[in-house]
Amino acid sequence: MIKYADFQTMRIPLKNGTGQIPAVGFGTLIADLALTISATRDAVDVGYRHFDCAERYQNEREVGEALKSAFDAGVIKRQDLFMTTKLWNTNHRPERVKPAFEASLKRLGLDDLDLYLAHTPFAFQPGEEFDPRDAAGNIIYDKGVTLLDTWQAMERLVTEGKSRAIGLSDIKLEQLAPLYEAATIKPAVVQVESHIYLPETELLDFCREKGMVLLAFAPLGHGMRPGPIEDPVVLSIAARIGKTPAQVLLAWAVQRGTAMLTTPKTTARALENFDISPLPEDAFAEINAIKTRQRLNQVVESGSPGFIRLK
């Protein structure tokens, strides 16, 4: 269990790649592009450093544009800040991986990135569209590239110095362990959906193991009524200790080692998911012991988004 006190400026460093990510991160899963740009513009003044984002999200320009503001204004430096984004499926061909990579460095303004994720295991039919069907409404995959190709042109970003770590997400620990094995380099960050009804005790072990970071998406449960945000449990704890049932989930992901992301769109938001502190002993103990098990996003078994609904 993880006792630092202060929570909001923790940072774990990647024993398979460079430098530190922050344990509390603002994911720019926003479909509204205006609200995108107001969004990041008041996580950096409450203090995020780790923006998560994705060339599927459709909006890294904006987010590029809400930053490029802040490091005009001096709020921040580009070495303040931890910057990820993701490969989209359509892109898993070897020689679409660094074409990929550089047009997203282009929408966020920057010359290299902290961490480029593998958004899915899973390859799609290459091409401009994101989700290529069928007549019959299914998913095209691509059978002529399996996973290790993609991760070996993604290695090779960071031999070039592009990138100074490079990871998966929306991945099962079947997928991950033969990859594991197989890289050359090895992957620094793992993200995955976490939260108290899908703990992903196993994987945050074998991660731990193996020196990756699990960084955790949907920690309130993708705000789903009812769901976590709602446990019986977390209400208690959180009338207890004075904290709201957001605070006290987002705490107990901290604490039990994973990085996690938040998505607040307001800045009242913002601050309340950024103000989060270690839980007593007890009150961590109370939710580990919570038996409810339910997935929210069925990503990790199509590739396909789930029930989040992008442009």
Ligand SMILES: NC(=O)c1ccc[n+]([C@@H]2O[C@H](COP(=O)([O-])OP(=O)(O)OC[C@H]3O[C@@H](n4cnc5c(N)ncnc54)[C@H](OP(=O)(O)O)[C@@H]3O)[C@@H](O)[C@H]2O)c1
The other form holds:
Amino acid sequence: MIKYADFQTMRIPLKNGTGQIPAVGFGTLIADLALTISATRDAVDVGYRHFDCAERYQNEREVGEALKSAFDAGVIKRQDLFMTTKLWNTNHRPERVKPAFEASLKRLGLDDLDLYLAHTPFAFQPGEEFDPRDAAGNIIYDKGVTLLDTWQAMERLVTEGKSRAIGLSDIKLEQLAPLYEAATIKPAVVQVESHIYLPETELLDFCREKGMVLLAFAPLGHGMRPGPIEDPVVLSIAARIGKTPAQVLLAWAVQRGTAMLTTPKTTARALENFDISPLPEDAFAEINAIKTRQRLNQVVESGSPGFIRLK
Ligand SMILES: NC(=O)c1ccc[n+]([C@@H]2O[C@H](COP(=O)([O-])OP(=O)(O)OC[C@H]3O[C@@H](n4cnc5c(N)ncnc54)[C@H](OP(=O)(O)O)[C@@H]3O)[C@@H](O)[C@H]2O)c1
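Based on the form predicted alone presented above, generate the structure block for the form predicted together with the named molecule.
Everything in the complex follows now, all chains and molecules, and the chain you saw is the first one.
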């Protein structure tokens, strides 16, 4: 457990890569493009320095636009930011990895990345269709490429100095462990759904042992109600310590040693979700004792996105 740190500025050194990942990250999974721009710019102004993007979110251009406005206004410099994006499932063939990476960079308006993630371990049929399906509606997988093939193409982005670190997302321990063993450049970060109802303790322990950072998505349970944000233990701690339920959940994620992603869409929410600080020991222990278990996003089972509702 991390103690007495300033959660807002805390950075976790990447043992299997170069750099330090800010524990608090802003997630850009926002369907509306105008909202992507305003929420991203708000996040910069509030103080978020870690931005999680993906080609699959179809809004890298708008994230880039918001960042450019902040660069041009002199609010931040590129080197102040920790920038991540993700390779989509249709680009797992090794020859498609670098072009997909370069296309993301171009849309984001960046020259390099801090972290490039394989969005899921599942390879889909290559092509322009994000979710290729057969006549029966089943996803068409690509049997001609392994996760290790894709990983080795991602490793080359590190050796070429294009990305300072690489990692995986939406992966289970039984898939991560063999990839970790086979990799020349080890994953620096593993991004998975994680919240008080899905603490992923075994995966977190493995990541710690191997020097990987677990990056939690949906730390508020994706805002689902009922869900973590309405858990009675969380509500009672929030009232007791004068914080909001969201602040309690986000602080818990950082306090247990993970980095986390949150997606505030208004200035007020951006301020609220950034204003987190360590929980008292008893509150932290009470949350750890919650027994409810619930996975909200089934993307780990098939590679098919659970939360993405884009145009
Ligand atoms: N690797 C993957 O497959 C994957 C999957 C999902 C997400 N992600 C990443 O993780 C990021 C975060 O995921 P997420 O958006 O599911 O996380 P989340 O923060 O758990 O959930 C966001 C939801 O919480 C609500 N919310 C935000 N702040 C709140 C507050 N202070 N009080 C009450 N409700 C609040 C939002 O409501 P409103 O809609 O009203 O704003 C939204 O519905 C994404 O943007 C993306 O970058 C990755």
